[in-house]
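Only one chain comes next, encoded as structure tokens, the form predicted on its own.
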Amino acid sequence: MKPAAFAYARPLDWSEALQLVASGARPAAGTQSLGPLLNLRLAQPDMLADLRHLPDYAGVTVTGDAIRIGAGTTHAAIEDGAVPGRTGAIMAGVARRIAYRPVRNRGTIGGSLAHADPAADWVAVMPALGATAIALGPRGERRIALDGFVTGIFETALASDELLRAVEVPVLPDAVGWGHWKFCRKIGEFSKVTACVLAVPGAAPRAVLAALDGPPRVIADASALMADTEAEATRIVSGFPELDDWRRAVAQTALMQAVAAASQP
């Protein structure tokens, strides 16, 4: 199928982009998720607002202990090292396993988060890293912790008149432990279960269990999971009674594998 007819707008500044969104335009960037929805006519907007040409929509800057990543930064740019340091190494490792390179060349971190597919990679990884979303609306910028950004399937904490402008990620020390494990039946497929564990020296470890048909489950203090991994993983997964037995088993495995990776020197 082909998309239903729609108008196309190319805002050149954020003020114009916000005006278009307020008038009902659908924001678009890499369109790696929106494109199939348009072709299947599951989405039929009257107008698309192409955000790719907005100033500072893509790119990475470091200020103090924070890394600001423009929402229009592609998965490929992250894979290729656009984000510096240990944080960048972690994100590059995640990015290179997102779909296929042609998808990563166009797909963006902000588009993935705003689309809020429960199985998407950044939906799980950004809360684990303690990241913050920077939303822009008529009242200016608003900061939203990523551990509460996704509120449901394809639902976020963004207001209807806001755009996701950037993501802010902490600068992590080299000694940080990181584990990321996801289950896909084949390369390029969306994950059926994803687990992430971040262990920063001197701080409580953090874990996320995601891709389970709802918002990610964030464990702000995963000390118990690190201390008695199998028992705690079983307890955490028992909080998803709607899962089939096979998926519950894979979820437990995901948590244990992520802990094992984060515990390595």
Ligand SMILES: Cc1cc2nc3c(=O)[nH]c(=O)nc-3n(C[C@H](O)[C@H](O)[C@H](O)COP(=O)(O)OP(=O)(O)OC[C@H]3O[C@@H](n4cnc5c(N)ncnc54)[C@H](O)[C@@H]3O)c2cc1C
Contents of the next structure:
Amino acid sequence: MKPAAFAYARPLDWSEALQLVASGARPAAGTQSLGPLLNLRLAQPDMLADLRHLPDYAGVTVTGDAIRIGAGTTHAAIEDGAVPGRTGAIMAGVARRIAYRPVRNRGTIGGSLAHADPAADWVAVMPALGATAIALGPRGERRIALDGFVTGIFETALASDELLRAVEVPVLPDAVGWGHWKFCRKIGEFSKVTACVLAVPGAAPRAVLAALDGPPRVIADASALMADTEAEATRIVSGFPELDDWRRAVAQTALMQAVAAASQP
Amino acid sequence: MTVEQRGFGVGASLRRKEDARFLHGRGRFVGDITRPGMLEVAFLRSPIAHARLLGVTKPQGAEKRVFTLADLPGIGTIRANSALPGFRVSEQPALAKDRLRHVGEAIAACVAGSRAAAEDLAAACVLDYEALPAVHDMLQAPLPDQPLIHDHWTMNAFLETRRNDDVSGLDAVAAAKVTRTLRTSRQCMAPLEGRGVLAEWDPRLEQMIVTTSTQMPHVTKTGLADCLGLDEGQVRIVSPDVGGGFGYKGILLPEEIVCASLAIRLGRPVRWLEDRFEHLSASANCREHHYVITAWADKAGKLLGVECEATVDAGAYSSYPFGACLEAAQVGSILPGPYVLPLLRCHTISACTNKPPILPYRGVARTGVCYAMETTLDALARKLDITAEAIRLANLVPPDAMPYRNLVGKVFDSGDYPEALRRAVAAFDLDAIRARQAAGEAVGFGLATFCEQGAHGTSVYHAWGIPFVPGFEQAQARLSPDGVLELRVGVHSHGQGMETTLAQVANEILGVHPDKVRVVHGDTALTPYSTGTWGSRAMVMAGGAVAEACRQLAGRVAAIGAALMQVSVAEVEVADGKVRRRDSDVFVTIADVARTWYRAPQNLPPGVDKGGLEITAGYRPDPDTGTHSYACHAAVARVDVRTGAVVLEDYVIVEDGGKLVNPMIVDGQVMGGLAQGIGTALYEEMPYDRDGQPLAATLADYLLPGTTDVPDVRLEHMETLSPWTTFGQKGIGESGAIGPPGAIVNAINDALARLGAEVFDLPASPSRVLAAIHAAKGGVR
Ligand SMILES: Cc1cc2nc3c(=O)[nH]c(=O)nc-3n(C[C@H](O)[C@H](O)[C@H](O)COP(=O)(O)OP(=O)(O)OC[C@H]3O[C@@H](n4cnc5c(N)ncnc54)[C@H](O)[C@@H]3O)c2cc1C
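Based on the form predicted on its own presented above, generate the structure block for the form predicted in complex with the ligand.
Let's see the whole complex now, leading with the same chain.
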């Protein structure tokens, strides 16, 4: 399949990008998700606004205890250590298992979050890390907590005239426990179930169950799950009656595996 | 006949001559070929599985660029009949006429300067149709309450076959009896390169030249000429590099007919390239089988009889040339496998459904049949409490019975089947696996043994009465003035490495260095007629024909060479590219002989053969009932009982392909087939919903095994020569794809035996494996 004809624009500053988007242009980042949509003609925009030449679109800056990651930062850059410290190590481990390297070379963290595929890795991991999305609109920047960012299948809290500018993640202490477990039929395949657990010493542990055909389920206080894992995992999973038996069984396993990993010293 | 291994001849693992161009990106596929003024075609395809087609409204202003069947008067209908009694004939129009019978069926051809613009036209067409209930389930399809797909039929089945041995007494005498209901999923063959057609009309030659991605150019030529109302001289098929055949390219395409017709009508070259979406949504056309199989055995595991009810989903039409019942009707003859089977009762149905027409995919019916037989054997073994190895040894045809004629009349040419099994088993530390099992690990060992009939010819196929019964295979060997040997063959090489192996055959006879041998294939204007590359036949048939042509050529070369040396023919031999006096170092080269024939005929001896240095020779093995390569596949699989995920830990294949013309290429063939077999076993399935809609229309949903999913297979060869072929070689091209489902699912079932769980349906996806575990836990079996 070939895409329907579209015009191509290459905004060089953010206000121009916002104007294009306001006039109906579709933002294009690494096009690793948008490309297939265009080719299958599931998306037929009149114009693409290629974000890749915007200033500070990609890149990482650390301010105090926050790390700001430009929306255009590629999975590959994150895999290669663009994000510092323990947070960066966790993210590199996640990035390494997104798709295949050629996809990671182009695909961006912002594109992944804006696309909001329930099975996508950052969609599961960012809420677990307590990240914040930074949206840019006609009235300036706006902060959206990641646990409310993805609102449905391919739906986000971004307004139609907004762009995702960056993602902010906390600088995590070295001693955090982290568990991330996903089930893929093959290497590089989209996840069928993902579970993440972040245990920061002195704070309530946090868990996310994702890739279940809807927005990620965030468990802001996962203390019960950490304490009585099997029973609590069973209870959480029973809250997904729409899933088939297999998916529920794997979801339960995912939670237990993520807890086990996060509990390791 | 024994053949000594030499440098470049038969038996040498010569690097493939064709690889330089493939590895450097210099291969030429249909998609690489353009012509000035060429137009691209996009097909408007049926979005619905079953409907009455009422009309197509063409986009305004583009009426002349959209072609329906009515716009292409005179093009014929595809009919692939069979002589088998009771066969129901389907008529497949090149473009849908008044009925839509599967999702993806071509309705109109949209023509534009680019594919994108052609797709714009297709998107702007409006279809008018009246939906009919879709026949989506092969088991229900033949039932009387189902809507008929072909109105003049009495039931939705192309053919039923029966073999009626009396098995009624077996219950009384058998020590064990098992019955299994098994299913294999519908698959796409998924070659790297899809189909592609470039049609152009040559007004000077008054010839239609179709460059198309096919594995059987000559058959396509005949079929196309027939459908276009041209004589065969007016059709030339060029099949350039082909990126994977597997049976998918062994068919006359409706798209070929349409593109050719358009090229004549428009006076411009016209090209269509299948894309992945078309492939997945319109061409899931293989492998869907259903079995209810019962087997009886005595205490030692010796089979007393098998009863089988087999259904194959043959889709909506009978495709050309192999027809709709090649799979189902073969089930009965393949079921005995490599075993001594005294009784077989078998009923098969080729069900007609609203799905793409079935094609023979690498392994053809054998993959499903082997799966059914091998898993049933293991079920018997478990019941009898004997090992998987023991039950097979109790039944395999012994070497001293060769050649062996089995109960359905298949003749196995040669081999030591039990030895292959023993070697495969010996390649594992079974005690270690049993110890892991005892420790509670869900790990298992599985076997599958089978034989593969290849290169079977006239005596087998005439009974089928398909449009093409293979006969003698011909090859042309010709020396050019500089001594380069050209081999022209009507088979097509698309991964089999025949540009190398046929050169090795020539080297074996004439000693010409393979670098000085050019294999010409893939052009009906240049090559002798052939039914093409299918049925694991090329190395036996074309290899035999090339050998014969080279032998005859050697005779002529010897005569001229002897004369140049002023000795008698009896005093010379042809070897190493030379004509040499037997008793001395005196020789002339074959190049000297060629130069003499073409450029210095004054030096030719009187009475020289006027036919010169071009030979066309024919070959057919006698008997031509086919070679039987055979193999034992053995797998170790580990199951994650929490998720149902399966990991293949180890895989061994012991394989006997007779004389291996190029062992390295055989390894490649077996490994490629194995990857596809792993796909069948664990990953690939095209589900259809109740409306006949394919549900895995992208590669995100249709899972193919990747490099990391194929284990490092350990391959071992035996080399029992076939007594019937030129060098003792056997067809082996499909073998790798036959064994994996049986071996892998047997390994899974061995791993699950402790839990009392068993997998029945392919692919053994995590959800199926876990469902089996849950069913066992719930006591439901
Ligand atoms: C073969 C393959 C396998 C894959 N496997 C995985 C996997 O295992 N896990 C995984 O997580 N992902 C996977 N992906 C998806 C991949 O990670 C993509 O990179 C990602 O989903 C989209 O990022 P992108 O930069 O390519 O965005 P694009 O495709 O360019 O855009 C995606 C969507 O987001 C919008 N958008 C992009 N940037 C912005 C922005 N800054 N502001 C607002 N809207 C924006 C676009 O308009 C579009 O709607 C896979 C992709 C492929 C092709």
